[in-house]
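For reference, the chain that follows is the form predicted on its own, supplied as structure tokens.
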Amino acid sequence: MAAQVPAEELKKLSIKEGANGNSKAAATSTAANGNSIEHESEDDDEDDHGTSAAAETGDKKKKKRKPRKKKKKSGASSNATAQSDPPRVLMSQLFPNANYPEGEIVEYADENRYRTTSEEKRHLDNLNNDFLTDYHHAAEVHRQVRQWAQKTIKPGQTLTDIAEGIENSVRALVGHDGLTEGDALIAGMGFPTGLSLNHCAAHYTPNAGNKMVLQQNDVMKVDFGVHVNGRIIDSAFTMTFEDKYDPLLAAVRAATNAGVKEAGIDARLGEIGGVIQEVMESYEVELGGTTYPVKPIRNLNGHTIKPFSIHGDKSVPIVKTNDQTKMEEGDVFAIETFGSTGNGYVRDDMETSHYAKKSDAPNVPLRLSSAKSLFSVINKNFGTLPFCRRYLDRIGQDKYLLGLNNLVSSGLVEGYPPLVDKKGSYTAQFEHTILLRPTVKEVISRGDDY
């Protein structure tokens, strides 16, 4: 999930100029795992007609019972050892043990290259099992259903079809469905399934009675997360359908991966933009015609990940900036970078979808009684978790844009407005979570697929 640079900030830039000139600045429950509670038959009726028939032959033999027949279970089977299509088998199912893979292990260099083999740190790693475990299961639940969803997703699907897709999947997996109280903050969704098309770079996904249908000719961005106890995987991906917008997922491609690469213990973080911001701008693509310059989107940036809070207080800009603040050991990083052959600039725009309850709310008071119960509501199913209106609509509120409102303008809820560049242009994005370990930096969230 993007983070969304302050206005005020980007006139603090130390940019390049770009080739125009301008700056660049998740308890089981059965529905979850799929399955559905088996029922018998019912029994079949005394023949009692057939039974006098015979007491007046003299029949002496009893008439045998035909045997009960028994439904057979739909979805996933209890005992299954792969994932089922669509993804409804329990990740500590496959992984009985908890032993869930681990991402891409990668050894630090330099002068940070002790830590490898350090004892110190070892057992500091081993101190952090739990934390460890919980972000791998995540990992494995995001990765699981990302290669799902990017075989099945096809135009003509409508976005509602697709999040909600993604979503169960999600929530299968982990064996939380939400919808009891607390139950989504066990394990599930780490944030809303965002679906950005085209010029619209971040931050969409469809509200309830929304039929938007994806394209042919549609560049999608699919951002979501899954979290285990609140540690929270976030990593995304960019769909396509046309071959001509392969050069601008490449771009990006190659500027995340450029971005995971030179994060680490002490690197700095404007740095580490300058170096995603001159992969990313070495690529060109050409659209009916034209040839475009990729450009990083100079007002979203990569962030830090605290425990059920997807912005953390760190920012990965995707420019060269003048921050000298470093990378320290024991951080979480989402490294995203979004390319477009727009302004490479986004701003508001559209219905919002997306909110979250502020981690510094105010203590204010709140004289409309349907803002009161809707706190309450988040406060009890989503705490600082984003969620989004369909989920508010999931666990059967209605009527609540009033009451959501006014928690927004009260300062209590942050919403987060669908994020755009210009008209006509086409975005990208590519992102992964890394986990600073004291040992290794492992990018958490890598798997076959990118």
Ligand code: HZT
Contents of the next structure:
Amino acid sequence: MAAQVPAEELKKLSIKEGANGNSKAAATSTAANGNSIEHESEDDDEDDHGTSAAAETGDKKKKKRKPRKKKKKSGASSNATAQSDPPRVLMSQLFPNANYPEGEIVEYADENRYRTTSEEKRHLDNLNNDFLTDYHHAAEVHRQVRQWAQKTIKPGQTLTDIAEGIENSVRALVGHDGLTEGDALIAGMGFPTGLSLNHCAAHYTPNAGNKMVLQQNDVMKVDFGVHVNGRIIDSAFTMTFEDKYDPLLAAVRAATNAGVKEAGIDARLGEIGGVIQEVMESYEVELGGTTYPVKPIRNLNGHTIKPFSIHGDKSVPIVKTNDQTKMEEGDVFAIETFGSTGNGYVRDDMETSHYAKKSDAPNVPLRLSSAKSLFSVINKNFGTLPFCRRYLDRIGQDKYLLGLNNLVSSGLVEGYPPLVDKKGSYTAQFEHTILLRPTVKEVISRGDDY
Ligand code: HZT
Ligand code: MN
Ligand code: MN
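Hand over the structure of the form predicted together with the named molecule; the form predicted on its own is what we had up.
What follows is the whole complex; the chain from before opens it.
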């Protein structure tokens, strides 16, 4: 499936030049629960979810004036412990009693207004508690790791160091290093860390020996997954180190937010694509004296997410289509949009790094012993979660390429090669995971960064 290209080719992805400069990507920010990372949170209990329907006000029952200093409530907003740098403090320690913060809560509008108060829908919502907790746990890990990534990643670092920095942080925060059989299936990486540069839009992560170095002029899509009990958060952002790309990033951030806003129970997928396209195409970007329209990459899509399965059966186009399929109650969607200064169309290119066992894998007998044993390793360690070659290396596998290629050609494993637009073009991405709960839409991966 994927063109096998020598490692030397990978270097062409990036143009070598000065390796200095400051990250513009928010060096800022607090976690979604309002607590800053690395510093003790101040004695303020305010939850920071401005859009929440249930914005808390003061305690109304208390008539008496209270002393200024009050004791902290237990729960999401009261974790006194700070996250470390790099992130290594367990999420379960920061949020005792599994009190992980919710994402952004958005009430349904129009004909779905009744859902928020409906007794029946509230009952349905309450039945979903365990899986909601797992999603909130995974989302908070995503926010804390990306906050660290955004302040730490700088030109001059290797893509391998960047990927390992993110992955080791995710595994530390969920408390599963994934090194023993079955451990990565409990919680950890939901899929490999995509670090796709410039005209490469998606599915690039370094394979062993890759020495590629991030450059000042690069546009890097950082797309990683965190899962807890198979509940995968799929969320991505774009990092740049030059102001000239700001309109490109603004276009894609706005397009993704438009998709998130349009999403809802009974919303039609083709119409959502139309809104995303309109927003994206209202931007242009000037680079090196040429003005480019920002084009949606029309053969990339958002998608549903199922337990242990990164793509379900529905796709969310990012251009107008006649797809009349509706979003439904209980659906989990990755809403992702890609903008490009190139053709707005991607093709497979370069060496494959991302793979996943097919969930509908046929029952074919394997004749190659290396394929047979590798398939067993994949089943025990990743199941149907996507993995990359580096994940096989770190659990001690070697000389597996013949077996891996055999599994792909046998139809048991799918390879996801890097996806590239026209050479010399620049692509950007933003992505959120949203949940169509019975009572409200929840943008689970929302943070104060994007
Ligand atoms: C495949 C392999 C992975 C899913 C989208 C995506 C990263 O392009 C239906 C619509 C991780 C994810 C995926 F390792 N892909 N989101 N984040 N990549 S996709 C797809 O294959 S399938 C889009
Ligand atoms: Mn993604
Ligand atoms: Mn996705």
